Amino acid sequence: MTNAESTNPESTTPEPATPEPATPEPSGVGRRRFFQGAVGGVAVGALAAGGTAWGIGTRPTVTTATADDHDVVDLTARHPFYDQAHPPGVQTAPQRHAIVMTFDMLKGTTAADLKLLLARWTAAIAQLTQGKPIGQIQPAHPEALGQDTGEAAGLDPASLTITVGLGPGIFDGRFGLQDKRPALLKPLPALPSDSLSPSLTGGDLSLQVCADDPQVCYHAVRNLARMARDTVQTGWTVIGFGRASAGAGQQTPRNLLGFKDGTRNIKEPADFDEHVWLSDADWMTGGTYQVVRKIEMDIEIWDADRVSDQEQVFGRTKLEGAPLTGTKELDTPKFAAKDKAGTPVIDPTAHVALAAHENNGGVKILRRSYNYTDGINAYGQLDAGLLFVAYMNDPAHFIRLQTALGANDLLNEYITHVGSAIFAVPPTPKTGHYIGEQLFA
């Protein structure tokens, strides 16, 4: 058990009652659509990344905690799914690997199709998170299709969590759910620094799949996409590695610019209650809102800049991660401090200054981001950046922060926001029920 898991309120406790198996796959599957979407979106991205950075085909080692080790992986750890106060994969200590995949409902699908998909996904998620297949891997009949693709057979659950999001399009009238739209769910407005690609924007549904074993992570998203192939078209997908935000009890990780990321992240239960979880929100009570952004980094340009300038951009030291007004990572930044010449020690347009809750009316959001790489871009340079995932109980909080950052952040010289979407994350169902069931009552 890791230190992070021992302090995490969603850490594994006794295994919940075994759920009913996922509904068997129908015959006559639309294979071409699935392979063009799910496999094209995930497998090609993994191959473009070279496979090695994300760890395809490798097995993390179960290690034993020592006095100096702050981030130990226990591949046998599992998180309960049913009957939880809040959806998994939010307050859960961030795992080492992630995939975010979006989906669009196919033209002509109905509310009944959506209801069936959410019910089948729920049953499958309950199985997968406990390290179980979603059905037969090797059918008794030699001509039958396997219900589970099998690549996770023999592997431990590796702290797998799967978080389902509902996009604004679910409530646009196609499914008769207009009156169930979450109060604050609507497309994000145009924001400063946006350079969004239409192919990396929006989505009717989202899956955030996180695990400490990349093959467990891949197996889960592959099988969930496979189950939905006659109902949805896969949208945009980002494969994340090397978590880039800290959870409770975790050592602060680094983003691909080499700086610690998540030092001041939400970690205390009281902050989750105040800034992340929804209360008195009808069927969304206990849920939250999810914002996903794909942020490209001009890594090679950044690497050509001197470290002292990089530190001014972030407002922190590179190695220790301390604010420029302190000496230790966890020192509180002093934004009013000035040097002998009267110049602010931390530039008001430094990243840490513009993102600080002290400078934004107390606004905080939960960061749950990951690094990503797509290999080499069309210009022969490294194509990599940040899979930014954030959770909040009011999307206006993200909009406020990103408006300030997008307009003034010194970091904007080195980053570009190319992908964006927003989703409502429903509360976790009770045993015997499914995600979003209240929508169809």
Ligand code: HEM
The other form holds:
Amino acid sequence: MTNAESTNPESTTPEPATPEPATPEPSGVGRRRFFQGAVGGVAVGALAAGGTAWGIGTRPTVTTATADDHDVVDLTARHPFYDQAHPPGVQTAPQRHAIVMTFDMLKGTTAADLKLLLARWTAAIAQLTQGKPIGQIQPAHPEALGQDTGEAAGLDPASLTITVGLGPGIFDGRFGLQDKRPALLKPLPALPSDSLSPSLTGGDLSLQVCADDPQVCYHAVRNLARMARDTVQTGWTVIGFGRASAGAGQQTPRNLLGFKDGTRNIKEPADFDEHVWLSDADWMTGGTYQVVRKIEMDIEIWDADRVSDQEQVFGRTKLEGAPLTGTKELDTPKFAAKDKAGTPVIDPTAHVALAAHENNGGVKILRRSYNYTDGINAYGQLDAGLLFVAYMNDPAHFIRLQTALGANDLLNEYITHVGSAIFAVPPTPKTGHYIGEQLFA
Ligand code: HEM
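Instead of the form predicted on its own shown above, give the structure for the form predicted in complex with protoporphyrin IX containing FE (HEM), please.
Let's see the whole complex now, leading with the same chain.
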């Protein structure tokens, strides 16, 4: 099918995508299609060789990141969509760019409208993730509108994944779906240190769109929003970059506070089964819950803080990312360790001490966050933060962690949670079916 716009669950089913390999594979490896990681070798080499960007009189202390910190990106890689055990964009190794956009169903829309939207989105997602347009870019008739907006023509799939979420409002009675409410889906409660803006909160539907090319990302979210405009209004959105979480086999990236983020994240398949995927959950089996938070960072205040103090805030060293009780990034933190004066080496209110599973009854969540910037704020300061996205098989696990962090985290001096939403992420459809089809059975 070349035109997802024509997909209607009443009359047609989304056409199967061409079968794809289960894991993205490099193909036709051309040098120009590969990016190397964030740090340019030449400039960094010059600084590491003894120079300092701060000029004469500033003592160079430690060297910079090494070539080992670089991941290679293959823009030709693509992920299969239909017939997967779990929804995309969760266990998928995080791509470089992300957009989260929320939507609210328009007043007066019905279950039939929701069903049609999910079917059309499904068909379009199957096309987009394989690097194909959702319909004609160049219509035969000169008066006709293009079905696909065209800006991804000629671009590779760039590992695009699109993850659809259903908010609690979908099950509030407007669509007669109260009986289908995922068992643990309800709005998040007020949490300590919340400073949420109503315009950045909630949503009936969410799209998490991730790719290694920002234009591929934007094209996807734009076209999905465009084809939904008779059914939904857009809610809030965050455009993320520079993944701030590591997947299995990836180097640990850094957040905008300059620290490695994702070191102790969920990476093993067994941990996904235990902490992320839903089992015995009726039609949601194989799916998960998604929590999105827009977290502002006071990066200018942070930048004025001593690095040793920053390390106390996280309980880890800045460059290596080692726990303060160890020397290497992957050393296990020893939260009970004390120095000679009897003071805990990792402050009990350091971020990792409050968030660690050892101190939270074994609770773990998958963090799949991205950095974001909104440019400059009303005070002329750099406006940036973390697009925090987490997945878990019980939202109570996020609530437990954020209750502890929001109340006591040393990091709270530098961050503000301004946006928040929760969604249920249904399992991936089989070929010929669409996302959330079980809702309408
Ligand atoms: C702007 C906000 C945040 C920043 C900058 C941040 C940064 C970090 C960093 C640098 C680490 C240490 C490296 C690692 O193991 O990944 C970490 C760990 C962690 N963070 Fe955050 N984080 C933020 C918000 C949150 C939130 C909202 C939660 C959950 C409610 C959370 C949960 C965790 C967990 C579970 C760990 C692993 C702790 C461990 O097992 O050692 N973080 N975070």
